[in-house]
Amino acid sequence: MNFELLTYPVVVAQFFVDGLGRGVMYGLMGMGLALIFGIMGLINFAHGAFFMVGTYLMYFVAVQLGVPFPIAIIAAAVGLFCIGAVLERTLISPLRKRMGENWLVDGYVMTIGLLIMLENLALIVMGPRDHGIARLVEGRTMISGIIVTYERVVVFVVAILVVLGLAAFMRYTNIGRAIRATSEHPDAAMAMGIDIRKIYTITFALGSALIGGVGGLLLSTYPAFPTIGSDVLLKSFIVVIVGGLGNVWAAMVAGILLGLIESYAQGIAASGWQNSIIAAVVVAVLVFRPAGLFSKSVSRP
């Protein structure tokens, strides 16, 4: 019996498990960015900086205060929800009111300014060193020769809960239905009496909470550091481009696809090829499906 041949299915399965774990992380990163764009039409360049703030909040609450990890992750999400709501109401909303239909370009510039401000503020306050934890959950198990860490299982379960929770929120709550109506046809939503300004604030805060909670959840993988959000922003952009601008659910599918491609590319090809392959995928999507693989057209006021 050729035992070497028997290891091939195990290796392939291990690549799949590792890629799925990565992909779920990437999908979670992209969901908040896709949500904000889908409702507001705004590309939030401060998305990675919000992730960075979430990692610091998680570190402070969990490590400095000694609060259990699940509560600390929720605290990071709640903190970013509040920060997002304040920033939208004090900076973005006045800009939108003053500039009218032409506010989006200025909105992009403003979020770039927020990115620079938050990164430098973190550098001044926290200094140029990592703050992290070794593991969110210790331990691992082996199933038929495939290694599965408990931390990846926790991330996967949280991802499922986030997707199901967001779907239930959008479908069964008045605010969720108002957000969906605004996404599908903003003018009709305003005609029906929906307060678009309030919906925009809630949407921006909710997207910020999503990425802030993900920052807390992934603290062991992405330690708190002033510029840690740069890689997260890049991954989020790729996920949103591939899945479709504004499509929240497609962000998770695209994230898993991205993770699987990276995992198999690293296992089969030489180191560094995964970035070239991902770039080729993005270019192919932009050429053949410019709006993304699962996108739909949305009119904007």
The other form holds:
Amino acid sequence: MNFELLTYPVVVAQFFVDGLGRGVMYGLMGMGLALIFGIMGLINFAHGAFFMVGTYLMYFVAVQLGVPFPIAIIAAAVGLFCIGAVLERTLISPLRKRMGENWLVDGYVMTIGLLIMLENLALIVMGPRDHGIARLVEGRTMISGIIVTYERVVVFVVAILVVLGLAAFMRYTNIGRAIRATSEHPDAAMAMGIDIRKIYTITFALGSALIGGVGGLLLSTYPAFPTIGSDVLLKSFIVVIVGGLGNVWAAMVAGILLGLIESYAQGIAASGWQNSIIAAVVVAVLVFRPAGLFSKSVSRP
Amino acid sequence: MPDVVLQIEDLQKSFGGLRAVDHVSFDVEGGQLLGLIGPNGAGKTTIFNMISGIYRTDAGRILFDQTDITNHHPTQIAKLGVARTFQVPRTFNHMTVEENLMVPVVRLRLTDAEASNRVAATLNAIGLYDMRHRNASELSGGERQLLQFARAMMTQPKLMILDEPFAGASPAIIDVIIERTHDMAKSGVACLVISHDVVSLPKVCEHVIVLTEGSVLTQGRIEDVREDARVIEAYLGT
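Please give the other form, namely the form predicted together with the partner chain, since only the form predicted alone has been shown so far.
Everything in the complex follows now, all chains and molecules, and the chain you saw is the first one.
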């Protein structure tokens, strides 16, 4: 451990900036998972695989077709929205109808199956080789001795836009209100004439679009590879557990918190220690705040 | 003669070995205020849950506005014009009072102006307008009853089914619910009410159906039913 580094304000600030950059990435990763769990109660184990599909979509649209990066990221999100909607309608919705109230355990198993299927499909089609880009945005700047890459700035700005956009969608649109109502009392929502099957499809598609878009956004950090989603799934679970199950906004805050812890841990300890420290944080949260840092109980957005 | 809005024909429902609803039949006409009473476990809420599509029936038919809605999805039934409240108020507590009323707007296909006018009118009618920006979680139990009643009013239904609408409500709130229920009936809405409140129910309904152990024991004017020895026995035992 090299605590002496923390006596240099520039180093402390650099760790902070790096941690913030990482943290918003983790927060973005967790948001889709939290959204689907919060509304549907479903833990989507295929979340990481959707990220992987998002990275491949971004690669094809941006690199193969030569479409500008911002449009390619949107294409990845839209692609995953469509894939999510089709999967929900063809696999999850029939399962829910057939199994009634007991559908969730089967739903978990189904998403594990989806994860295995998508990863192996990617392996067959794309092979065991990275497909990535060097940089989303070139260049960096130095502010008072602190290095800030433009790419991190872009990710940070996108994260803020996503959080604000999702908040506005949930709060001010009729569908957003219907989603929130369904998450709290599905039977009361149905009694209002809300088609909760449609709401679940939209929610699953939206959660998929979020992680797909994040896959596109982070292609330079996480190049497209069949199993690239495993790490993302793990990080997303950590974020969701620490923030509070099903709480989309807490996922972003928890992501930032974890990014900062990881950055400082990596800075003052030997490489690899950050994982042990993060694991210790997760265990501590599960022991002392089992519902998550920002939830009194299992709360929903 | 007013049109029959709801026809219940020989309805049956069992849970395992328990016959919760046993060959129940009755009609509700447009503008009628009909009470459904009986001791705990008589099958009242089970009937409501079958009408609103939450439970599937074992046998029998439910006709709403001449349409067979037996075992239809709750969403379809609500879209046809059936609104309900729940015994334990199911308000959306993470939303404001105003947002609670906005929930059905997505399927009512109202413009923003129409929606906000209807929300304001409904909130004014039940006296919650000043609380419109408060979270539903901050309301008292009685105010939540009022809120879910208002939410049902928002959909402008043809049939309103109210499950214990007076439970936990103050006398002032009960008066509001009674007045608004009468207003709805005057405009042709059929209302079916479950209540254990022997003081308030007669202010809403002149006619009641008495259920016991899943079957219709008797029906008629509330004053007559009260004197029926079988009803007294069903409530108090022998």
